[in-house]
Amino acid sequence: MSSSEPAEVSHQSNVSFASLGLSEVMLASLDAAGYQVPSPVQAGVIPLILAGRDVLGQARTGTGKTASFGIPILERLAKPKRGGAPQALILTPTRELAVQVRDEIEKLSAGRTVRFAALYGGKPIKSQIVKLEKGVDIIVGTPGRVLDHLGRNTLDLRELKFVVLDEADRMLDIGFRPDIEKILRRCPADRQTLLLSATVDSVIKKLAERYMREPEMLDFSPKTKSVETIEQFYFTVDQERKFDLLLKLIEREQPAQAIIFCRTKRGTDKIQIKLAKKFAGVDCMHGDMNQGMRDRVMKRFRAGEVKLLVATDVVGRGIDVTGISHIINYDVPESSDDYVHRVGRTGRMGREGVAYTFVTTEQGGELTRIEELINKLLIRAEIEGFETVSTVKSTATTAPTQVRFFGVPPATPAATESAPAPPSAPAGPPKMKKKHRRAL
């Protein structure tokens, strides 16, 4: 490898797409697609790929990374042959991301004759086989379905010039490493390999050392795991008042588009049904929905027809829509890293965004862990005239708005004297009414 650690990259304001040596056809398609200036990831990665280098790029989602590899791949494709084998293979962790990547690169291919195929589960394999038999130039797919085609001998990788591992850390997190390695071993040795990952740990480095040729390592990640353009707030709220708070928050904020994250599929369905009675343009996504339904929801969401999308973390990473103005964590995520990925759905490509998290008094430790990870304190939010915490729980009715029982920094001595002590941590999960238990 060219260096043991990724080189940190800063964006130069004088970089333009024209200065990157792109063709007139590509510059025209970029202009038609509304691309004005390259993002730092695009400015750093595109020249290296055009020069034939393997690249290991550390970059979070929402930084323009799809175009960073899509643009140079399109520029370097050989003239397609009738019935020809694919020249580029892009592996993604989820079906939703595979569709997004295909659609984005297809948009950038305006003015060219390029054939695409998205290979993922949940759709009949026969239609994919027919498309492959007719000839495909660029394949975007999930490792499992790509491996399925290889096992059936319906996919020929012998003419591959490019292999992209997009969101590599996520693919490894969900157990795709064996499939990825099997696929890479079937690819030509002289291919160009591009690996994009939000994090680069020892496992990613070992994968790069084994399957890449002296990759150029670039780090586009921020210093902390928080996105500076996103304002982040929290509400302290009783479990039984969360939905009423959600209604009040939506009415106050009037989001252009928002994602409301829940922990469970059942909770997602319940919130979507209740919201749809109050607002237009409400839909949901979770793992129990078939692929056709999920595709239709995402199409409507990207078109702006869906304003409020209720979703679980299972599909949260596959959502990449630049118009999302608000993230609402109806349920605190199970892990602090999931919080980062949820909040990262807004503030895309440098735009501003807002995130709100609903926290019960029993979840103080979870809020603190999130703040420690992102190295930032969430701001306590309130809605005028709406009591989020029952005053029956405390003899001091003003305590909920004066004292923060959890997180950092701790309450001042004066505030502590006038407020009740925080509830002791229960031995097990907090006792909730049965109808709310699955929403946690």
Contents of the next structure:
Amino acid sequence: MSSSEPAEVSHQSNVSFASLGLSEVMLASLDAAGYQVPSPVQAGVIPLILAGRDVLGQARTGTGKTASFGIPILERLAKPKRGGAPQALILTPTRELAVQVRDEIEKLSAGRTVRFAALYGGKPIKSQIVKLEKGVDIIVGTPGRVLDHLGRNTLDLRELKFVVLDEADRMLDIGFRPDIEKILRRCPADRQTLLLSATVDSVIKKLAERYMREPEMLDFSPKTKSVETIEQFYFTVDQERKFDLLLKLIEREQPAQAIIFCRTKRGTDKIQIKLAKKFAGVDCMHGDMNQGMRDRVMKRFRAGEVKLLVATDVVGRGIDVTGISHIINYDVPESSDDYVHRVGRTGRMGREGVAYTFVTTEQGGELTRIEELINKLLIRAEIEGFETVSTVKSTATTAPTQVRFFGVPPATPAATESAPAPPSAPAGPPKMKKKHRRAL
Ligand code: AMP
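Show the same protein again, this time as the form predicted together with adenosine monophosphate (AMP) rather than the form predicted alone.
So here's everything in the complex, that chain up top.
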């Protein structure tokens, strides 16, 4: 590692593509793509890759990260040979992302002869093998299918100059770490390795230490995550009463379409089965379902046939449907970043969206971390039968688990009196308890 913490990078980019030392053919294809100036990620990453450095970039989707590695890879490709082995391997967590990345780099390869192959599961392997036999320059694929090809000796990695781990955090979340390591061990030692990840934790750093050569670390993550246009509420509720609350909420809100996020696959299945007894148009999606099943559910969700989709984070992250009116976090997400991803599924294309998060009394700290990340307070919501009791004393006698009480008692009675109103009677900005306010 060149440093223990990533360098902060400004989100303003004042450089031009020409000043990055790109070829005429590249500049022409960027022009054709309508890319006028490099995004900050591109301005930061492209020169480093062109200089032969390994790069660990903290950047999420929508920052232009794909072109940040796609452009220099295209610039450094040797002239394709017939039957030639791949020169670049890009690993992605999902097949959807593999296709997206392939399309983006293919678009930027205008004016050159570059052969691509997208290798992912859920598709017959035979046609991929035929493609590989003819010669491919850039491979984009998911770790499982890439490993499958390696096992069959249908993929030759000996000529690789670049390996990219795109959305590395997501690949590790899905459990691809052993596959990634097996693949990396098969890659030539003198390759360049590029790692892009929305979050960089100790596991990612360890991976980088083991498989990258003095990577340059750059942080392009925004200081505050923005889900500003979305109304965001929370309920405090007992674990055992969550399902009843969910029913009440759906009955009251009548969502056009909602995603109900759960932490576990089993929990997702359970909620779906119970909900389907009460409402029509209920389905679920999680990582144990095969790609075909997931595609079918997505299709029905897109068509509006599924109104209530119960999902886990891993699959929920990629859902891009404009009609989603409600996000319901049945379980608080494990990481605050996931909260932003979940809530970002609604309020798309200028539509209004609303998000409700079910918080148990032990999860006050988790709620605070989310609020710090989005730099906004969630508004306390109430619904008949799930009213919040606002003093410590009364919790003992009435509903002890419905108080937002994060280990510190409310500072003064006045502080609790000024607590935010429920959404049915919106008032001024929500106020926080002392400890909470200080945390922001
Ligand atoms: P990504 O973060 O790679 O998913 O890219 C997000 C979107 O931004 C994609 O639709 C790209 O086509 C687009 N894009 C990437 N770089 C630029 C650029 N320099 N100018 C305009 N659009 C861009």
